[in-house]
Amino acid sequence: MQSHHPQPVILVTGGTGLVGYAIQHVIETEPVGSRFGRREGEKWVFVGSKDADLRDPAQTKKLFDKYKPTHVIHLAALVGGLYRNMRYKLSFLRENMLMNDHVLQRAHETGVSKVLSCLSTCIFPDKVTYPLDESKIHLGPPHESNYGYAHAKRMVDIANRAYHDEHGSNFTSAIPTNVFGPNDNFDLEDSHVIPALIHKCLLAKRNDTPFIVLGSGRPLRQFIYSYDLAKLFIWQLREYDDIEPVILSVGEDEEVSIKQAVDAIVTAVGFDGEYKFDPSREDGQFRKPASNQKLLALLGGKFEFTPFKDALRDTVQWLVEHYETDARIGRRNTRTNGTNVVHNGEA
């Protein structure tokens, strides 16, 4: 922490989303002074798109002038499901590059001592040897379906290195695998695989209709609970001072098949109706494992990940409790949606 700042101020952009919500939860519930808790005298500020449009340099400057952060966790991004990514490649490229450029440049100009940005495993090359690790990010083009978003996120890694080389800036990044948890986006049209499956299953239970999952259920994914990820972000902000990104993930040995995920969701939701897979539909990529060896080595080999079934149960419980109030469920299209199907290949 820099000495000329009387009070450390950690600004979290995208602070109202899935990961921002989780970081706020951990900061408020972990013991003060513990490894993942807030420190004495620290101020944490969580901002969302209502507070500032980071695509606009003037609004970004105003935000930094208002809170005077000493540290930034940069989570804000234009994100969407597979189909939005495919349809709006230019928007995903430009708007994310603008946000990232404005946040990093403003952090540099105001002497922020550290920025930790959030990337995504979709930045990795489409054709690559597995497991994914931190050395493979730039070895080839990303998947065609989301190259706009993926390249914008890759450029954060390039920018971090350039700021470091030219100015000595302490800017780094994290690469989470598939995240899920409370305050996820459960919108049926545009959510990732776990929240979509949970919402579909809940509707099937409420409407007494069959729960049909597109695909075979065989693809494997690494899922990380948002509250676990939040702790790792706080750890990386505190204890990791390298520019190279770190993959934040459960181990390769903790891959979960879509079928295992659906079984756990059916149990957590308490759904006892008809449920089946439709193997005539595409599965998507079978597996894309990422290594967490670097993370575990840096952590000293110990981190208690929440068991998948427990994390799912807590996520389902959160959605049930918040369904009628503040859950992101895409209200307009859920009331009339009678076909409870979801594609299982994309996460």
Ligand code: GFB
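Everything numeric in this text was worked out from a predicted model, so none of it was measured. Numbering follows the first chain given and starts at 1. Here, rigid core means the biggest group of C-alpha atoms that superpose within 1.5 Å across both forms. Compared with the form predicted together with the ligand:
- Once the rigid core is overlaid between these two forms, residue 274 counts among the residues whose Cα shifts by 2 Å or more.
- A movement of the C-alpha atom of residue 227 falling short of 2 angstroms is seen between these two forms when the two forms are aligned on their rigid core.
- Residue 182: CA moves less than 2 Å between these two forms after rigid-core fitting.
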Contents of the next structure:
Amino acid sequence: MQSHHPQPVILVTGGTGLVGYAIQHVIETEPVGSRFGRREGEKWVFVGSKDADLRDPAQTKKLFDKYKPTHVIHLAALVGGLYRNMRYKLSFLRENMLMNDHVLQRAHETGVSKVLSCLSTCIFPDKVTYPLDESKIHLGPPHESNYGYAHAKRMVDIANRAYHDEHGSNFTSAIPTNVFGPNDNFDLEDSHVIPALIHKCLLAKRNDTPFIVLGSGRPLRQFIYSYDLAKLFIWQLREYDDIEPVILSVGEDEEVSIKQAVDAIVTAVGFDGEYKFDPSREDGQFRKPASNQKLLALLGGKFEFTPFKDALRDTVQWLVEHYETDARIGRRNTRTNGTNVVHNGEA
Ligand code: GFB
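For comparison with the form predicted on its own, please write out the form predicted together with the ligand.
Below is the whole assembly, all chains and molecules, this chain first.
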């Protein structure tokens, strides 16, 4: 493979989403040749679903034939927050299984030297001793709310082992905790908690609409800033050579309740109104505390995570600056200039 392809070509699937956007930002802004910056001779290709529908093996083949990647960061997935996961368990299972199988098989058939796939801490068993660590992935069923997505992602770890055992492939995976940042999906119903609440809080400030937080506010989560996660993906692609997964997360001591996250968002938005909880909506998994000890040990001790409040401030700023243009704010919203948001041809 290397012979006809001297320069490393890194193909990033899902390259136009939250984490893909962050990796492109880091690669393009960090000094060339630095630990997280682009290296001389490296070609980075960021593709999205407009470039190829990875649920279709023929389109996946065409994409690999076009770019001839030497390395792949596989981020493409059907994703969503708690409520979208609960509604579409089969779609999350099937569509992610299809994309993952097509990407790994095509990577194998074209001699890609390394694939780094993106999993999530929701894959871990719901009932297991805490903290969660990489050895516990398959020790029981995941939480009921997202078993479709969780099992599809667990199968990537199984596939990585099978490709290695049968072909010696060097396919590995990362297990991020809940991620947020610029270019997230801010859809009010389908998105994850941080972007949904930032969007709701902004609308409450602008339009004096009620700011409703779903559930009890008691569940606990660890949140990592997308730009920090991007650096860790670049590190794992370059400096980690093992098929065993690595949890990419802030420390266990950074776990916060949804209520604490809401209060931090209220400060970041500068909202001085009231917010209410809607306990009729689900809380989902109560907590999924992940240990980042393996990561820190591999990194030689420490990593400079962006403080939560600074990361929230920058994400709010990004949404304010992009609200009228390219921010993904969902179908159930009109921009303040009155134009309807058009998605996939649906008004
Ligand atoms: O990020 P999130 O949707 O998913 O967070 P999970 C859900 C938590 O936030 C629940 C509360 O406890 C909700 O009750 N919450 C409060 C809200 N208000 C809102 C809101 O307006 N929108 C949303 N979405 N939540 C997901 C998995 O689980 O984590 C995915 O389902 C993926 O597959 C993702 O792994 C990282 O953290 O519960």
